[in-house]
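Here you get one chain, nothing else, as structure tokens; it is the form predicted alone.
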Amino acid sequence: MKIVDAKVIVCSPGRNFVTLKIVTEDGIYGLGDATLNGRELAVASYLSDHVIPLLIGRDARRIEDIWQYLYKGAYWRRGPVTMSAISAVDTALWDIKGKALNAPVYQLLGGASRDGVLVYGHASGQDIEEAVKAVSDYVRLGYKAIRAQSGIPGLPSTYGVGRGKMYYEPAEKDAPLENVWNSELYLNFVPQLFERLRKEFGPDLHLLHDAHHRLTPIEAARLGKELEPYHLFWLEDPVPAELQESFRLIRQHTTTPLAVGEVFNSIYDCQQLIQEQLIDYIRTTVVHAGGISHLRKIAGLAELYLVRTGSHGATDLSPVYMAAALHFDLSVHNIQEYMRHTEETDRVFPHAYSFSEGMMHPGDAPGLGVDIEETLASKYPYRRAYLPINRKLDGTMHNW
């Protein structure tokens, strides 16, 4: 099965996606995504120039070598843009193996490990009674897990409050939109809004939050312990991941379950977190931690200390992440970030999975289950976008 072909697909339906499509000489084509939100042609130029020629004349069964080869080949290692190639690689090769077997990604991986896979849908609002009606309406879809978020009073912005239901695409084309930010607003705030919700949906509904890596260690242990009450599934990025030893400060204060990692590119960026359990879910992703095979050993890893997964999933990755994704998660045990791509992003990317009920499943067709209509993408050119800056109100740079 050696690759003859390969070609990344750049296209955007509402956002840009980059797609890579390996092709071989006996005609089947695996998929797998390489999107970087506001960084996408770095990663197609990396894909193009200097991947693919390596790749052509291999054998496509042999995924782990070619792993390796890319990742100890290149000598400079890791980073967002290597890692969201060789993830989008891997990917399309288990998707050409589970075709040529005839069988799901996911029984390659040992089979399901449980019926379907619990999902978790953004709901947010400008204020708490606007975020209470969106955590309704997720409720009424059959979501069993929601993360809410709301506008801060005193912020003209708030990171999370979307401009329309069920998606949220915070890229801006041309130049980054700037926000302001205030953390002291932002920690006397968020209490409220989930002893609002605890009250309104009482304690069965898992509820989490996100806070975007924008605490010091110190304001993040405060706001784990404040929220300690209303029993939070967990609290996503509370500080800038970095510095890994600093959640062992947030671990002392607070019990509230802690998720980081979606801006991880490999095992290595959450080895402490995982080791001295400072951590409860690790949130590393298909497309830019390496792709099923890296995260599966994230996985293994997270095992052994009994922290779980939970993997990013916003609208800036693609069906194909999405597919490749639910086959991974079904394998192991953990929850799965679900936000819907848009109508057009459907059109464009075919797919097997499905929901229901608050859960979902990556579905029996042989490979991923996912395709790209080349046809249709091309009528949606790229176009450069950005993700947002931050700002505190006295004007300086801050995590956004």
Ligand code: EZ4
The other form holds:
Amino acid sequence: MKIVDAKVIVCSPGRNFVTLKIVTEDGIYGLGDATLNGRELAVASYLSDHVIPLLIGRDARRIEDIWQYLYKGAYWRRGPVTMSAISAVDTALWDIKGKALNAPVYQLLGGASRDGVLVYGHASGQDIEEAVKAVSDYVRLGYKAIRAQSGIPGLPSTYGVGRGKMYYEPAEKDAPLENVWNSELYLNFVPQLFERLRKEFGPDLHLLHDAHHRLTPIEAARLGKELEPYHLFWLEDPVPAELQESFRLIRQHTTTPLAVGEVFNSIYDCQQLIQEQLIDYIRTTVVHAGGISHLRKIAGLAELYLVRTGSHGATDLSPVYMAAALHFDLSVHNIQEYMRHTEETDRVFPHAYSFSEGMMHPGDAPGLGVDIEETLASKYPYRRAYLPINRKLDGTMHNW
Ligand code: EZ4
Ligand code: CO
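Having seen the form predicted alone, the form predicted together with this ligand:
Below is the whole assembly, all chains and molecules, this chain first.
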């Protein structure tokens, strides 16, 4: 089954998405998400200028061989641009295989290992009262797991707090927004938020929190320790994880479960974290960590060490990603982040997946069960956008 054509579709139905479409000689096509938030066109060029010419004429059924060809054949390995491009190819080839065999992709991955995928949503408020209200809105929608973020008294803005909308979107058009940060104000405040949430919602609701790479190891250890009475489902990205060893220090001090990996690109980024059991959830995704094929390898390593998967699923990962993630998720044991896309995004990417009672299912359409309405997509041209940056109160650049 020869690949005869492939193209990159860049569109912006509310936010930017990069989608790869691969077409085979018998007319079957597959889709892959290649969106790298804030650096989209680098991946689009990597695909159009360097990868697509190598795909034409290849057998679309040889998913693993094409993966190895693109990974080993580039000589320059890993990195978010390369790995997002490989991910898109891999995902599109799984879509094609599913369609060719008339089976949903999860059936090709060993079949469903449970009836649905537990997902968590994002609740946030400018202050604790608003955050409590946002969490109760999610409870009413049926969510069993909810991430809670709140504005911090003394800081004008911070990560994870939407502007009164369901659709939190951090990327800004034209120039990056500048946030201001202070770890002391944050560390003193977050335990109060979770004390209040536990009082309000009782012990059973799964509560999560994202520190978004902003703490040092010892600060993260303190936060984990102080959050212990509130039994978080996880504390996410406590420190920037370039230094995997730093999690040893955090781990020595706290039993709060730790999740990390949304910015990782390969199994090598999390090998030590998993093998030393320094984390509880690995958050690598189908779109940034080598597609369904590579994520299965990460999940296999993680399973050995009782580390579960909990893939990133913010709105900058497209519905094509979400479909692929859910097929993968249904075949393993985990939780999935789920930020709802806007209605215009959902119209551009019609999909078979669905949400009910806090769980999601990829649906039973052949392949991934997601499509792109190209004519509609062309009405939303790309607009350059950047993620925010973050500075400490004295102006020092910090991690956003
Ligand atoms: O900031 O996807 O857990 N979710 C997150 C996201 C990320 C964005 C960055 O593009 O941390 O909201
Ligand atoms: Co995160």
